[in-house]
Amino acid sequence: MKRKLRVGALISGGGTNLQAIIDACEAGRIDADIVFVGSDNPGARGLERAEKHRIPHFTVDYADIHRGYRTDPKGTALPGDFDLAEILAKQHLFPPDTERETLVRFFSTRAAAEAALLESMAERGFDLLVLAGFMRTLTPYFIDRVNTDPERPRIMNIHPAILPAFPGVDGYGDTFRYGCKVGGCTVHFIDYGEDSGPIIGQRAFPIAPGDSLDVVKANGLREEWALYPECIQLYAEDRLRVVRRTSALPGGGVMTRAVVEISTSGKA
């Protein structure tokens, strides 16, 4: 009998997507078990969901790490394998003209927090990590230690917009304010940029005249709760591969990008 996919989840808030994934696992719609829930926020209500379903959970308090760095930067415990130059060469989160002090502060505190996350996660073996409302950007330090096979990334995220439109923290708000007639959500693999990784699946819904932002958000969440489990099941079935695709541009030249191919059956 094939072993179920072991899924870890990271959250920051209420965990409604986490609940949708838990429900899908328990109903047999996903061939997976949630093996841990981690959070950057000790007060995240989603931790109560994990407790209710008897899922191991832990917290790495990012805010506390940031406060400690502001008080005593040299007192922040950086992991022994932290290489700032390597991370700066890979990251796509900040523009090239960003002040070095800003970069050092951001990536140092993130590495300290991410090392603690990795340590807690390592105690609970996992095959796939899903970000279910985790409101912290992951850095190359973390990503490289989870993703070891370029064709099979292990960090999945859901975003409240039809990417590549409206990356960032307020996808539904940006969609609404722009006057879009269609909203949607996207599940994608994480890369070194902000919501720029290879797209796995998308769902869309109409935005009717008179719809408020609250209506748009509610409609979007319903699509998220259906889409995320579907994409996790594709991963469980070993049907997702990331490949490099080169395409001709209309004005000349070419673009090469990592894209997800979905096979009709799993890898033999």
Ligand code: GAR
The other form holds:
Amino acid sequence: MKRKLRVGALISGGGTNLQAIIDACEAGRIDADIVFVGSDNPGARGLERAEKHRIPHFTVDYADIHRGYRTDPKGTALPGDFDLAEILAKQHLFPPDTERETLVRFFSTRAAAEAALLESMAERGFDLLVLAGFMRTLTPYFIDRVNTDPERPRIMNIHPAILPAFPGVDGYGDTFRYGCKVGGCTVHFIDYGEDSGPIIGQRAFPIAPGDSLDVVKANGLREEWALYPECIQLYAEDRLRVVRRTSALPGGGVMTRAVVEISTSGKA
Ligand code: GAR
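Please supply the corresponding structure for the form predicted together with the named molecule (the preceding block corresponds to the form predicted on its own).
Now the complete complex, all chains and molecules, led by this one.
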């Protein structure tokens, strides 16, 4: 029998997506086991869900690392293999004219936190890392150490909007405030930008005239709970491949982008 996919999860909050994935694993709807749950926030309710299902869990307290850096920047232990110049050359999170001090603070504290995450994750082998309401962007330092095969990225994220519309921290809020008549969610692989990686799956739902933001969020989450396990199962079945696709643009020229190809069965 084929070994089940070993899935690690990172969360920051309530963990309803984590719960949907745990339930799908336990019900045999996906051929996967959650092997750890990590959090950047010691108060994340999702950690209780992990505990209840006897899933190993850990926290790397990002806020604590930031506090430490503010008090004593030199006291923040940076990983030995951290190369700021390399990270700055790769990152797509900040525009080029960003103040150097901001960049140094952000990428140094992130590297310290991410090294701690990697260390905890390394204690448990995993095939796929899913971000399930993890509210910290990951930097190239972390991404490169998890994604070692460019053809088979290993980090998935769920975002509460139909990307590329409304990246960022408040997808449903942005969708609602804009007056959209349809909302949705997206599962994508992570790249060096913010919510910009190759798209694996999307689901949409109608927004009726009287719907409040709370209704939009509730309807969106319901779609997320169905979409995320489906995408994980596609990964478990080895049906996802990232390819570079070049397409002609209407005004001339071409656009090249990494996109996900999904095969109908077996290998992509
Ligand atoms: C979900 O709506 C998820 O899409 C979103 O946070 C919520 C987490 O809910 N993620 C992001 O915005 C990531 N940038 P949950 O903790 O109940 O799964």
